[in-house]
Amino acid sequence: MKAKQLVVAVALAWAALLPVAKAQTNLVSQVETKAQHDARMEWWREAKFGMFIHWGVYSVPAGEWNGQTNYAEWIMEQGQIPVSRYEQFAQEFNPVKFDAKMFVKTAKGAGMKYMVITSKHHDGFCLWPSALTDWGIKSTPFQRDPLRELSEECRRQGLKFCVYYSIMDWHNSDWGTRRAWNDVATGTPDMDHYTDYMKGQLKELITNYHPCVLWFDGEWESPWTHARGVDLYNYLRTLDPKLIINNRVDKARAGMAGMSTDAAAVGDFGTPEQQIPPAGFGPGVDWESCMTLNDHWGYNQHDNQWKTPATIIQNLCDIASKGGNYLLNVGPTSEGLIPPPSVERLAEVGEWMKVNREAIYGSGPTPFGAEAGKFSGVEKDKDGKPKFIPAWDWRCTSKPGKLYVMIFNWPVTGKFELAGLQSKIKRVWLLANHKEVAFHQTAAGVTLDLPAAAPDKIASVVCIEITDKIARVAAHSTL
């Protein structure tokens, strides 16, 4: 397929399932009413910003496995490794350099306000001592509690702890879609049994840690079902009231797409992953897009594609503008340390995050509606082949009475223009230097007259404050 094939494609795509989405935000009504609903998602949609932790037993062969060296928290179905033996890296896995205090220094420096990690994997390894089975860090040379210390740490340092939990498990005799490798299964696979063994693990968890967010997987096989999703919902909710989950609980995600595609479907939030939806879902959708940092989820030492700081930043003002919040994966060593450029990129993304936090913390989606500030543009791929992508010169995120305009390329005449905007302007700044901005309005809009130079390299934020209410707009802009 084309390049421009493609990206109409997905954009067609992604335009079928807003109106899904948008009943998504009824999904609780039969539990909650909306204000109750609201008051519990209200930290969620405030964070914007959240890590993820991709963590287990698969960092001990850092995604090398027979000759091999793409693989990562995957490498147990992918290499087809006998589960037998894929047990004895229980044995090497020895974090002795895990430092809960760093992980979650790293993850605040960087501006981010939540921290999800795998408590249980689709290998069905157990970060946490579980009672209920053997297959977990008690087994190992570690002998500590990862999610314990992190969870207080996480409480310490002022962070959401949350937990990720699969729902499929390839090391579980019980799990219904048996893998012809997993050697160590005895009997029949029984799904009632296996769903009432994850909701004594859940339990564990909601009781033990105090997760603000459950964040699901591994739904897909035919073994989990809508009711069964419906029935875990509802279970975790009595546990926890308050508890967010995502719509991976349940069966409706459209792939990596991750909205529901059925209304009848549960879940808190829909979950796009590797992508950010080019149009957004529009006003009351509560939606995730995950990704990582380099092309592995779970700690694969021969990947060096790094996200650059500025594709982050980018990334993070423009799944704000359209009502979203980013989840940012690193995947740790088997020593458990954060990889270093993991941690030098989430440094440099924290220095903006000082600066311009107050346009992402709590803001809202553009007006200007989601394909404003557009461009088509060409970079190449990690094999250095060109390729099409869409790309931003602009951002824009809102708060009642402000608009934050996040330009990504400074435009050389110094003249910006936002066509449409008929809000009546008090006065409008730069947020690195509090510097005032003169403008111009007139019925058609108005024109920023900006400093030669661009305040910030990555993304400068100017603050427009207005006297009235913010009226969504068709509009463009001119650099």
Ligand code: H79
The other form holds:
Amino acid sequence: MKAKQLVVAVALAWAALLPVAKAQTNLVSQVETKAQHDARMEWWREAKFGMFIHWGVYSVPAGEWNGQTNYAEWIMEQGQIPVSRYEQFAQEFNPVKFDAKMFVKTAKGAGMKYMVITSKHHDGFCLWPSALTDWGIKSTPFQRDPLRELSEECRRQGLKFCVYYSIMDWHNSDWGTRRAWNDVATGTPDMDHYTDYMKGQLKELITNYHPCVLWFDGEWESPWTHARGVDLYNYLRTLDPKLIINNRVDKARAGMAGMSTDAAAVGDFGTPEQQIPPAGFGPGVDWESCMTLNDHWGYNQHDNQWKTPATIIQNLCDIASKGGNYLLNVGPTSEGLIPPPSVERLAEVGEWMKVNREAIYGSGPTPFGAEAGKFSGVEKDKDGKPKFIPAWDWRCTSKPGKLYVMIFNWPVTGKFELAGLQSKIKRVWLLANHKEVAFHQTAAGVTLDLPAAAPDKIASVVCIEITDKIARVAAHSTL
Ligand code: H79
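Switch from the form predicted on its own to the form predicted together with this ligand and give that structure.
Below, the chain from earlier opens the complete complex, with every other chain and molecule after it.
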């Protein structure tokens, strides 16, 4: 790669900060103005960071079946476990250590603003006492309702409570692609009947627990159709006009990249899974990257591949700088505990958020373009030649009149050059200690005179206050 790289950041990055109407082609959005849509999405856009919870009867085998140890919430399917055998796990699901207060406190302590819990995963097991099936918490020794406890506790502690619901159902007799090992199913699959079941269950969830988001999944198999997705989306919005619904309610998701490919698709936000898009998607496109803390969603007793606090915090910065939300997963045990390695890491994220929260909540994307943060552009080798420092060096978020530069690799020279910034700077300071940072602004950009040592070993945030409402950034060369 050549040392000199032209980064074309201007037009796109500039546009990323301007409110531009999104083409709304789906049925419901036609009766919702842009202002109404923005009002409905407001808390979600502001929140930026949420907790995903994958919890169900699969936490009993804890990833292990027939000598294999790499399973989790897909264990029934991947192990081809006869459903009658799988059902027996319910008798061992007795999470007496479950404490909604601790769950919510753990999320809140990490700086998360919402939680999304699996009300029903692909195995069909219901984490609430549904009147429409016995397959769920009702068939366990645990005669409590985790969704009620969590939704009430979320309300008490000021978190938004949301639920995941799988469209695909490996247990229900009516799901159209019934598995050969479903030895409890009877009759012939009937998707109309199944859709009524789903609607009945979703009505229970909305009426009883008032979720703020419905997070669908398992939409890809052929029995689910675009028409069913549109109908379901409209039905749910009728039950609760404020509800936010992800794009997996429809059929247009481009695999794990997660964004809808069809303008006619319904759904309020895109859902990249286990990945962060290389850049944002421009104005008017809402998205949320969901990711695991180790290598599984559901609890796996053998999985110790925990991400470091640095990775988690830098992922959060990266996602925010591209205009997305971060939905970070925990997989509680069958005793009802969030694994301690998860709790420890989330606490570290919380320490960072305590200091740097204003760079994340309610922030907009970087005006410099997603590529700009790859190089600081000021490091020189001993011969005075420009030298690359490791990729993904810094990220930036924005708010009216402010830029937040989140530096991952502190420049050894203490000089940090932000090429291309044209807005007049009023003041620069470090969030970590509120100390002012001297700066030198020229037509080419600004050089910050940082202290020798990074105030935060993972991501130090510099706030740049500018006189303009929106950062003006020129096309620039980073080196
Ligand atoms: O709940 C967690 C996982 O159990 C679930 N989604 C997260 C949030 C998940 N479902 N499937 N997968 C993860 C991986 C499956 C991927 C595939 Fe496909 C299904 C490959 C082919 C069919 C999705 C649809 C990707 C391409 C088409």
